[in-house]
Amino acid sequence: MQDLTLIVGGGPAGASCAWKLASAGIPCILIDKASFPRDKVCGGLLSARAAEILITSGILSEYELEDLTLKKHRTVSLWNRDELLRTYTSHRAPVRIVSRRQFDSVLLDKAASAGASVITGDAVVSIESMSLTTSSGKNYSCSNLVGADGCDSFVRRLISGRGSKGKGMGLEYFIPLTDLNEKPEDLQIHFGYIPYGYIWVFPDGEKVNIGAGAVGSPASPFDIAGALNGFLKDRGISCDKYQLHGAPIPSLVLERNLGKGNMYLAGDAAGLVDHVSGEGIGHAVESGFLVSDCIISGGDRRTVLKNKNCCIDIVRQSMLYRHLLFSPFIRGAAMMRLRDNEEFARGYWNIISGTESYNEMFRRLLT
């Protein structure tokens, strides 16, 4: 079908670009190897950046996003491994916990529901050319291919011949509150663990997620798990009653054209990863928009990306700005500044809230 547009992959990157394209009326199907819902390894922080884009493009009412929420935060504790540094509580608007495994099915359904053909439970084992082949034996043939199928992209590979480089990871437990002594209310990042990484405590109510990720971290996945079960034992917490979850996170590479030519990468495909935040979802979700807004155009991406605070650029901004806070010359510095200095403390808040660029950050900080 000479119009037909294949996406792989269904999280929130594939699911979001579905429903944009189906919304305007191009056919399109969107293909995923898991069968929904599926658990996906995430801290579940929503920002409200990423909420405010949810919202406005009409993929989700506030009413719908209100029921996909477990738990608001406007207060974080910021940690240097045992020392408090501050507890920093914002008045604005606040972050969102969501469980991946409701969130991803819902944006998914919307696709299907806007008129997306949605299929599930069949992996893509080929590509050539814009065609593909799924291991139930199933040809499709296309004139667009967007890959949004995470850092492993099978597509990526096909465009750029190589995958992620340099491949971070995250790692987490979701323990029950009722199985801890001490019940965190708030938000907790504990750094100084994880070489260009950190530890995060996220409760959402009933749970509390607790994980530790890297992002271009010299740390390897055994490195971070001893991390994070260290700090767990340490609390009096026993790893083996829980099971742990893990999944690679793209790092280094960054596609700022989201591919090439009629083929193009989204989310995770695309190495957008917040590299101080972690910020993903709400990167998924506008890179989904934004490779739907270039197929809708006809495939003018020099106009579609020129916006300079979109997803992209904060993410470059944050390959940049991750060396003033991770790198082990200056780290000593940042954490005497995020413990003495309300106003960098406020300005790493609006990086996770997502409602401060890095660069206005530093900008407002340096003058």
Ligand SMILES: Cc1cc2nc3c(=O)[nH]c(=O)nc-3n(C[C@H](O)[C@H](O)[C@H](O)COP(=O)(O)OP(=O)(O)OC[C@H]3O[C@@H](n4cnc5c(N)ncnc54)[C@H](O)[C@@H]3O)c2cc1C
Second form
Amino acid sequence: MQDLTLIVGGGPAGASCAWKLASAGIPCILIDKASFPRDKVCGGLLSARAAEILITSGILSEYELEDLTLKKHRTVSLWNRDELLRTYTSHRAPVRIVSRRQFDSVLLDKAASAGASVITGDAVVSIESMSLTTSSGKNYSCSNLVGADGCDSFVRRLISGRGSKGKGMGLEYFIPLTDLNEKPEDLQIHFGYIPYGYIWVFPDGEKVNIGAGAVGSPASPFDIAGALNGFLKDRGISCDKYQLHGAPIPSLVLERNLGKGNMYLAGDAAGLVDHVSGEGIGHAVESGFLVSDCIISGGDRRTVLKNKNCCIDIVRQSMLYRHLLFSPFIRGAAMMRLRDNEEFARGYWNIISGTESYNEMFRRLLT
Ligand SMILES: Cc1cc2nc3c(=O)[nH]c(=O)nc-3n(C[C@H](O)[C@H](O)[C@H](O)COP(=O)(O)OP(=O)(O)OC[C@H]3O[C@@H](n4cnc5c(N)ncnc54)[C@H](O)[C@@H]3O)c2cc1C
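Right, the form predicted on its own is done; let's see the coordinates for the form predicted together with the named molecule.
Starting with the chain above, the whole complex follows.
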């Protein structure tokens, strides 16, 4: 079939790409190896910027997003190991905690309702000259191929000869609130445990996601697990009771052109994770839309990708600015700034919530 687009992966990147293509009347098939609903290792923090993209695109209504929201947060406490640097409350739009199991399933249903063919429980095992074979032995040919197959992207390896896995890793526990003596209400970010990373505490109302992640870090997965388990032990939480989940995070492997020719990459497959905040869900959705716009425009990447405030630009900036927060030479000064300078803390929140770009934040702080 000449105009068919095949999308490998049905996470937020693949589902949003399929939804937009199908909504524009472009035939597409999305294939995911998992059966949905499926779990995805993730803190589930959806930035305000991501929420806006979901609503303004029309893929979710405000009500649907409210339904998917387990908890909204406006307050974060920032720590440098045992020192509470500050507690910051924002008056801007909140961030939300979602369950990836639910969220990803709803987006995939949206793609199917818009007219995309969605095939789940079948893995893509080989791709040759725009022909793809799945583990069940089915063959598909297409004119456009989209790799939205996550951090260990098969399609990316085909396009660029390297995957999007790098020195990035995230590990997490889900702990019921009832198991904790001190029940956190607000978000917590703990610096100082892992180079180029942090430990997070994200309560969703019933449980707490406590995890550790680092991007572009010399820390190994064992170092990160050791830091996380030590953090819990110091707080009297026995991690043996809970299951540790982990997944790679793309690190320093940004594909600025989202692939090449009629082969496209979106989300983690394109390396679109913020290297300071770890945000990837919103960037996956946005890049899924960008890829669909490229396909709808007949492959005009130059026009579609020129927006300076898109996710590609944000991730590129984060790869630069991460050193200002995490570099061992200035980390101490950055921690003091977060403690002593309200504007700096506001800037950090604005980055987490996606309400300000890195360039805007630094321009504001320097004037
Ligand atoms: C521990 C951790 C915590 C995180 N916390 C946050 C957070 O709080 N907020 C945030 O914004 N981001 C967070 N992220 C990042 C976020 O999870 C990712 O950036 C996001 O899931 C990327 O979406 P995606 O659609 O590109 O890929 P994915 O969600 O990984 O989806 C890829 C899909 O491709 C499918 N697939 C893979 N290979 C094949 C194949 N060969 N054939 C068919 N299907 C295939 C998979 O089954 C999967 O469903 C976190 C990541 C980690 C590891």
